[in-house]
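Just the one chain here, laid out as structure tokens, in the form predicted on its own.
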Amino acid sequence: MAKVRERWGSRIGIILAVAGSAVGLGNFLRFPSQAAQNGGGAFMIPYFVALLLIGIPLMWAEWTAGRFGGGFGHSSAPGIFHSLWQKNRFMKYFGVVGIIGPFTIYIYYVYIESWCLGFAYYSLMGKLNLASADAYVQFLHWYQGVGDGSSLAGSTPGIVFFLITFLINIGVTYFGIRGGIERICNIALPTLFIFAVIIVVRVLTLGAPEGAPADQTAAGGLGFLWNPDLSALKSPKVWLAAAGQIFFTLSVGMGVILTYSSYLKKTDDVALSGLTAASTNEFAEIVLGGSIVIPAAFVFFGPMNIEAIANSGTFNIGFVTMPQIFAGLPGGFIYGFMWFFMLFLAGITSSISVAQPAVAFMEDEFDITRQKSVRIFGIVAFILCQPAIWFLNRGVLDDLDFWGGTFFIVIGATLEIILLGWVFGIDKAWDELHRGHRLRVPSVFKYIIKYVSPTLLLAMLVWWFYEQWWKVITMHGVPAENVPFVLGIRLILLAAIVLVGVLVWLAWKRRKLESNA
């Protein structure tokens, strides 16, 4: 008897799930930092250019390809790529990047996500009301288990909250698309937005501190963030940073949207649903994310220190700067709890999405039950999460973030857009995009998907290989004492790529034997 495929329970369910995948820590931490570092309001010019020419086209391409591949019983990149080019027996192997990429993100992202849960607890307990910036840095290092000269990182509280977070992730994934992922996203996304709006309102009503200039207000902070320094547009770095943020924020190129949209029916809309999910993410990032960190820091620390704060890194902004700010507010422990729990909700809706491609691959290609697939995934993922925990101070997390959060994404996105626009054919793709549509996509995007997006993506790859690949391969700039750890994690990733490639080969061999039986 044919296996019954899972389906989303409602249209709003798939929209919230995809939006949940996109709305993550980067919306509230990485985006304001990137904008402040790269010309303020000028950053938004290449940001919107990248959104229109790369982000939105890729989003529609993935929704279209995913729903199409789902019609052939595939919910992961190898099968979806194969369905788009069935005559090419090698195409499915390119889909390996759509499993390895999100899995790589998973094995470090869950640990960072657990910090948010831990800090939410400590904030609620009133334990983040510390005396100085150095005290907050020391608290973060204590929680991470770094900074004491030990060769290993990790701490008892950090491990406890990691285990809780990991079990929640696995539990949600275990209950499936409708019973797990859709259900938690229907709760988490509205809660996240409520908390974010409360914090934004509190930040925007902050006045100048006693003795500070009258313009040291939240409005002044917004001005710092959004007033454009147009000279910054001359720097290629700003344009590449904007494009990188678009990849990071929309979850394109990861294989997640491919998987999520594969559970749609053939006549379910993808044009309007995709745009709605992307717009929800952009609202969270630009309106909410842009109205919390930098304006609040501007009020509390003044314009002279704001650039240093923006450059201090994502973790320092989230786990050092913001707790300091909340500690200076009446009832600050409540705002601190909402901040960290909001980040935790944003994190978990993202992490469950990057788990799904690997689980779906086992379900579809080897006919393993979902529950068994999740158990296998959980065991492997738990083991491979350990390097990011214990070797945090050895550069392992940063290296995983580069491969999973940057390199694999750009490779996957380039493959997807070329495959859909050129191999599958832009005319067929355009018809497929509009099957059951509730929105007619402007025809200019037909040419953007075929010509502009692939050209820009290939240019980014060529630039990276020309400027960076040798430095990355040779671990240029990696401290000598960290080289064995970074090399070790790269060998693990290489072994994982080979293993998934072998599993793809076995899956199609199995299909061939079954079809000949």
Given for the second form:
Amino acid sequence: MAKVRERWGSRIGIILAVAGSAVGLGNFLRFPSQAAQNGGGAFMIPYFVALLLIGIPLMWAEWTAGRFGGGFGHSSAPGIFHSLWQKNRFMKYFGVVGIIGPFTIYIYYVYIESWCLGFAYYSLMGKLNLASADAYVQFLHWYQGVGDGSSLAGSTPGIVFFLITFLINIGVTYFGIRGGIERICNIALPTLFIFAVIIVVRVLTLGAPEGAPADQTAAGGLGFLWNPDLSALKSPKVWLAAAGQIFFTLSVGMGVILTYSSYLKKTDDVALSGLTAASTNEFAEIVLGGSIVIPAAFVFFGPMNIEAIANSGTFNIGFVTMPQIFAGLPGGFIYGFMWFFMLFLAGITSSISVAQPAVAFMEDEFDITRQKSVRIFGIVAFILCQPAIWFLNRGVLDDLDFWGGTFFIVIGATLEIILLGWVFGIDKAWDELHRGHRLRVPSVFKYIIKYVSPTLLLAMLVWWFYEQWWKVITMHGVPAENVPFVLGIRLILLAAIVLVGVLVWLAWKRRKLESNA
Amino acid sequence: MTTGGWIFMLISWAAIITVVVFCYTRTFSSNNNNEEPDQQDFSEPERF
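Could you please show the structure of the form predicted in complex with its partner chain, as a counterpart to the form predicted on its own just displayed?
Below, the chain from earlier opens the complete complex, with every other chain and molecule after it.
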């Protein structure tokens, strides 16, 4: 008897789950910082071009491939890649990237997510009303357990909030697609949007502070983000930054959408659902994310400091700049709580999604129950989360972010789109995309998926190998004292890749024996 | 903010909000095919 697969409870359930996976810390912290650093309004032109030529086509490609692979009982990239190219016995091994990539993100992202929970707690308790800008930096360092000269990072509150966050993540995953992931996303996403809208309204109604020029208002801050500097369009750096942000924000190329859409029925729509999830993410990013950090910082710190703030990095913006701003508002502790809890919700809906490919791989390919798969995943993930906590000041988190949040994503996306458009065949893929469709995709996307997206992705990869490969391998720019730690985490990742590769081999060997029996 | 900035921002916001409203309206208004059986039935068996 065929195994009965888990299913989504409703169409809106998977849409919110995919949107929840895409809406993360990057929407509220990374996007405004990237836009402000790369020409303001001009950044949005390559951003929209990348959205149309890479982001949306990849989104549709992943939804299509995932639902197709799910029809063969596969919910993770090795099986789905194999379903798309059954004649090639090596293709499944390329799918390892779709398990290791999200897992790499998981083992550092959960820790950052726990900072949001911790800071939400401290905001609510009124502990984030500090005397000076330096005090906020010191508070963050105290929380992270860095900066006291110790070789190990980590602090008691940091560990406590990490444990709470980790247990919530594992608990949600344990209850499965419908009982865990869908249920939490149905609550978390609307709550997140309500909090974000309240904060946006508060920020956009801020007047100029006492003694400040009359034009130091939120509208001025929006101008910093939206006034077009068209000369920026000549810079390849701006185009690459925009394409990178699209990858980062839509969760494409990770393998998460493949897994989520594999739980759809074969006649469930993917065309409209994919666009709905993507547009939800874009609303969160452009309309909400673009209207909080930069306008608020503009009002409080003035036009002279805004560039330095935009360049100060996402952690600084989120955990140092924003608490200072909220502390200056009446009832600021409530806004501070809403800000950090919103980030926490954005984080958890993303982290549960990056756990799913590995759990689904064990469930489907080894016939292990979800509960047992989650237990195994939890133990391995808990152990591998430790380097990001204890060696935070040793560059480990940044290195994990590079491999999980950039490198594996681009590799995964390139493989997926070539596999679907060229190997599986664009005509079959197009029919598959429109099976049970609620939206007819304009036929120009057929050519974009086949020609434009793969060309742009390959160009990005070639450029990256040409410019960066050697520097990354030789750890150029990594301080000498951090090299052993960065090397150590890379060896762990390499071992994990080999291990998953062996597991894929074993899984197919097992399937073959069973089918012959 | 310059006039160009306002125009660009409002057009971008309007475009995104229009797509979001269109997608959700269509999602909620269309019938859900939940009558389908849970078993998948892809015609070709998988090769190993």
